[in-house]
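Next up: just one chain, as structure tokens, the form predicted on its own.
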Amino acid sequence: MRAVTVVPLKSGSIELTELPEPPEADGPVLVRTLGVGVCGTDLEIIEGDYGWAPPGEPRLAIGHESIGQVIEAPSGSGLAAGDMVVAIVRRPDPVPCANCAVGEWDMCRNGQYTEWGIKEHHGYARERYRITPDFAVKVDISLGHLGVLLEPTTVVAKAWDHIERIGKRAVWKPTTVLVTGAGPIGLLATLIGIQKGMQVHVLDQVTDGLKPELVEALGATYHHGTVSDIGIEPDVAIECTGVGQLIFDVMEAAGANGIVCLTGVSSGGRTIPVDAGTLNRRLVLENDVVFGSVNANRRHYEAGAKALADADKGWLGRLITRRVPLSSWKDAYTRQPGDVKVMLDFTA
């Protein structure tokens, strides 16, 4: 069967190759794969800047972000042929450590976990694969392509849950949000947070085009410029860009009791000056809480898919905006202008 593959690592060893059917011992659920959507993640796995293959094998299938369809299923799994599944990336640890022995394999702490299409096990961007029925999602059918999203909805759905945790530390009623980064992940909490019934403000480069459209479709308000510009203190601060300077101001933004959610990965390498003496004062003196978040497990794979099915399926639409054929793979790994999800076909 036809896999986009790499040999992790290695920059400009991506390609369109063959790989032997999915073994049984993958799981008892035979999925085509209808699309995967292409991510950071997968560019910088093609770049070389890292991805681990699977034990014994020289190249790894890529591809994290899946929509398929069931193809054969056993009785009693709660799946059937024809369901529209979404497969979760992570797997748990063997040992397993305290957080995977219960469902929480995204807050593992011995870093033995696999991710499917990252590390050690081949992805989804791959003709068919197997997997066991606790780690496919099934998606309203009324979805179709458009549960190539749950994904990327998984991380800000741990992200909400993550927040509203934290925040039942005290007596607490946030109204305002902000979100820096009008990418899919950024416009993705933003559909949560308006979901949720909060003041929705988001933060970007573009002044015009289709972020702020899709962000205004929503009833959130765009910005760009800088943080201080806004002029909020927001009660929620969802930062997914990972620019350094920008962390840090999201960080001095937040109100009293604020809790920041850091979700975009820095790339490093770079210094910038930062007051630490002015910004602890401030993260003590008002009780501020600043917190990572990567990955998912099934609860919040369960929350996203939620999310899309209350949707506007036009608006979900709008963010999937390219959809590349399997003959043109290329392309769908090489970013354009105005892309914000690109989706590689396999029905196509």
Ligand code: BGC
Second form
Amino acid sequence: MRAVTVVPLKSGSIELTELPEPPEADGPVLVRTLGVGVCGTDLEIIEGDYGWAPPGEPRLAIGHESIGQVIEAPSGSGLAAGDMVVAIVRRPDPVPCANCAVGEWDMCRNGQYTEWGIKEHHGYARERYRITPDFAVKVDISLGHLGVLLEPTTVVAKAWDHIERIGKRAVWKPTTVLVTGAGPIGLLATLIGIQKGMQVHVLDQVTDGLKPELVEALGATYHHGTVSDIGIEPDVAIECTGVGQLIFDVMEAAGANGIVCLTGVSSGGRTIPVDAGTLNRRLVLENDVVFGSVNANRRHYEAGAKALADADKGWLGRLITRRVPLSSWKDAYTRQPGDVKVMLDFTA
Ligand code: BGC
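Okay, that's the form predicted on its own, but what's the structure of the form predicted in complex with beta-D-glucopyranose (BGC)?
Full complex below, order starting with the chain above.
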């Protein structure tokens, strides 16, 4: 079967290659891939900056944002032929650590987890895969290809879950949210913030076009320029760019008892001057919390599925700015101006 594969850490190695049919050992549920979403992590893997092949294999099939259709599933598994499913990315470490032991693989402590399409296991940019039912999340058939948005939604569903858990350390009545970055993660974080009744401000570089329109269509406020230009003291800030300066600007802007969640994975190697004393003083005197958030567990997939089910389907559809047929697969991995979410379509 055809699969989009790379030799991890080798830039320029991406190819549409043949892979054997998925092994039975991967699970009793056989799924046909309908599409995969492309995200920054895929581009990093393609550029040779990230990613690990399965042990003993030279190449890794990429793709961790998936939507598929069940071809066969054992009776009693909760899945049946025809169901639409999204596959969970991370699998618990084999030890397992205390978190993986209870299904919190997103909080794995020893780093020995695997991530399908990223770390040590083939992903979903292949025509078929096998999976165990506990790692396949059924999505409403009416979502269709929009189900490919579930995985990025889970990342922000987890971020919001942890923001709320931190908020419960004292009386907390948040109203104002700042989201930096209006890519898919920022837009989906905004969607959930609006669903929670918050006033959400979104900052991005672009001055016009689809991103401001998508923000405003949700009832959030779009800004470009700098964080200090916005002039708010948010209760919650969700940083979705990984840009060094913005990270510190957001910490600076957070209001008293503010919670800053960092979701962007930055590449290292750039240094910026920081007045650590002033920043520390502010964080301490205002009880601020800054924390990082990555990945998602099954609970977050369920929360993400609910957020998508409650969202306007027309709005979700506008997030997918390009659907690229498998015959032109390379185009899916070439950034174009105006891209929000690109989907590689295995059905076309
Ligand atoms: C994926 C996460 C993953 C992270 C780090 C992200 O792009 O959405 O599931 O944990 O990359 O590998």
